[in-house]
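Here's a solo chain for you in structure tokens, the form predicted alone.
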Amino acid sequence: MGTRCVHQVLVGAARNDAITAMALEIQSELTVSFTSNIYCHHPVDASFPDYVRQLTEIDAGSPDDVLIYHLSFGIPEMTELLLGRPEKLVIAYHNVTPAEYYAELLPEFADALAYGKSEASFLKNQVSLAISDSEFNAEELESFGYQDVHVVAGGANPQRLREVAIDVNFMADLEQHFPNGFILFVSQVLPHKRVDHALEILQLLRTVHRLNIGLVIAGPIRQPAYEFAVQTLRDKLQDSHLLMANAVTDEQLATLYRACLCYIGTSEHEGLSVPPLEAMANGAPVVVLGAGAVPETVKSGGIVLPIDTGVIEFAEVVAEVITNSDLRSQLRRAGVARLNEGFGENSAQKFVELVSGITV
């Protein structure tokens, strides 16, 4: 191990993230070549391994090193952390997401993303190395002032989960809750990923199209708040057939992704977008809203609707992928066709790759 140090920082370190994910993936590769820990401004769960820390306690650095730091949300205390360290800088922008979604819910939080998208411009004449994890999000750092955006999905690897056996209690589970099948969506329960649209559609399929189906809902909720009013609107949404699955083991989403009859997407933002493609991996169809990069990621591996489709237009398309086992049989097809593509392929040592150009 080389005695250059690149370190990552993060906000925050979460199970079920998909930065905090990626990080891991580009961290495996860093430590080959150089001395390397992730640091997080956020206080650290005790799970993760050892060299996953709190920001507090790195090192005073040197012109030599590198710190990779990945972009996501705004706090002004980074910002100065940053400008005021002697190492090269790289940015690792996953996007920001729009305050508008926040800011009558959480308006702090709201606030919060807004100087997120600021901090971007702020650091700009720092950074010796841009990096993007889609051509959705180099348009918005070059809107930035930025300038040879590098697009490269590092540490995404939508394949992570075709070796990982089946959770065969929980697959028991679901077929007794659900003996006629689910859909499926992926995701930390977030505003902007419009859980109340999913809602809708079941509630749609169940009635209008008379499909005795449930829903399955895999992923943490982040905000307490939200979480109030995603279960104010299940309650209206009487005999739903809802499981609020939270955060989930890499067995059980697997085998959430084999069993399930359709994977649905029905976020309004998307920087980048990996569930689709674990999905794909795992066998499933795909139909999901094309939001942000959402389009550029799923291609034409699954169903990507228009922005502007309501929740009534959405069903009807669940409804014929469920119903249509030729349909079902050519989205699987498709999925695999475009993770054939080189989707995620090597992306952690691609970005390492990029990163170790700078060091010499």
Second form
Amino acid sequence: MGTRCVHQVLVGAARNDAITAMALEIQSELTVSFTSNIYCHHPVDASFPDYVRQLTEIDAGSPDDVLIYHLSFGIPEMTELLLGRPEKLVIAYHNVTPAEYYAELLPEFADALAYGKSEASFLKNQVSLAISDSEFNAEELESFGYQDVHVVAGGANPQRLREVAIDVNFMADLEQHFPNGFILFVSQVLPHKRVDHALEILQLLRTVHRLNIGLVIAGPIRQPAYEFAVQTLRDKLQDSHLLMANAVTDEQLATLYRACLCYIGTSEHEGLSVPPLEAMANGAPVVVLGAGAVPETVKSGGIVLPIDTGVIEFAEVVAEVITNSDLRSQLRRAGVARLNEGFGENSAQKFVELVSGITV
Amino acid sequence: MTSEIQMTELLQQIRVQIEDRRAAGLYPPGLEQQLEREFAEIMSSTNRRYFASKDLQAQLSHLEDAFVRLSGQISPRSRIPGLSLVHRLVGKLTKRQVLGLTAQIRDVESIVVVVLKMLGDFAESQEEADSRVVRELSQHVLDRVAVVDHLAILITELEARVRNLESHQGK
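The structure above corresponds to the form predicted alone; please give the structure of the form predicted together with the partner chain next.
Now the complete complex, all chains and molecules, led by this one.
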């Protein structure tokens, strides 16, 4: 551990949150050469390691130090704090969800998202290094006037479950629940993820294609109001064999990826999207909507549908994958090839190398 | 690997299948738009329904807590010297009435809590019944639309046959 400080700043840290997971991976590389903590604006879960702290505890800092700010939301106090800090600022841009998905359901949350897009512009002159986790995000940062944006999905590790064993009891529950198998969507339950579309696809698979299968949505329920809307749709569709697993353990997640008939992704906005890559790493055929960074992330490792694909066509493709074993094997091989092509390197190390460049 | 050509072929094949299924009446016209509209309606009412139900539960819980705390015991303590004695005296003089009144209020409150819970449950079950009726009606409408679609296809086929027959007769 060095004497120079390189800290990371997050809006919030939560389990099963992709940005938190990336920050933790980066942290393990940072501590090799620097004194490093992770600071959060929102209250920190007591179960996190003690280097994940409340932002109010941050030291005064010096111009030789570095702050890495993971931008994915907008909070004016955060902007003000960052603008007043003496450290060199690195922006790690993860994209901000378009506010319109929340305008009706959670207007205040929508306002914060709208502010998030402006925050990148407000911080621009203070930023010494800009890193985005996808080309899609880099283009957006450039549209805010940033130059020399580096693209590194720092801390993204799709192979992280490789050594994780399956959860035998969970597997038995799944087999009992869905004797003919299930399709899987790993995602936080949020409006822009379009869980409603996943549910409608299931309905079409069961009624039109006569496939007696289920759907598992694995991911934390971040907005109970949206979950309420999804449950209302579920009641309305009646015949929805849906399991909303909420947050799951790594063992359960590995079980889901390895046991599912097909991984689906219906999200309409993605700045990176790691779950399809994890699905590929665990041998699941992947069918996803080509939203945001998804086409560049998945590439030829799965079926990437045009963004305007409706639920009917989506369900038809999934039905084809489920019933066509040749296509399924082809997709599994394509997934492995995709991972070999672009995710062999240690992305956290590469990220830290970039940051080290400005500490000299 | 899924090459670009195979993907294009797969999607073309899928689109042909969709047309076949549409012709067979499995996908009524406008189905996707209708599903989209229905979820938009759910989302627009969620704010009101979800938060109203959450608020009702919270207020009922506050009411129950207040009900438990209702004891008729009022502290005689006062910051003004000597006034504690007066409060204690008044307390003793009115104790019988205050306790009687407290008991009556508790009786009324317990009924109020039960009635409010019943009203909440009633509103919820009414809403479920309404949405069940809407669901059934929508299903009937969809069934009728499917029949009309099928008839439209039959008519198109009949028209084609009539045109064929007419052209044969003309020859």
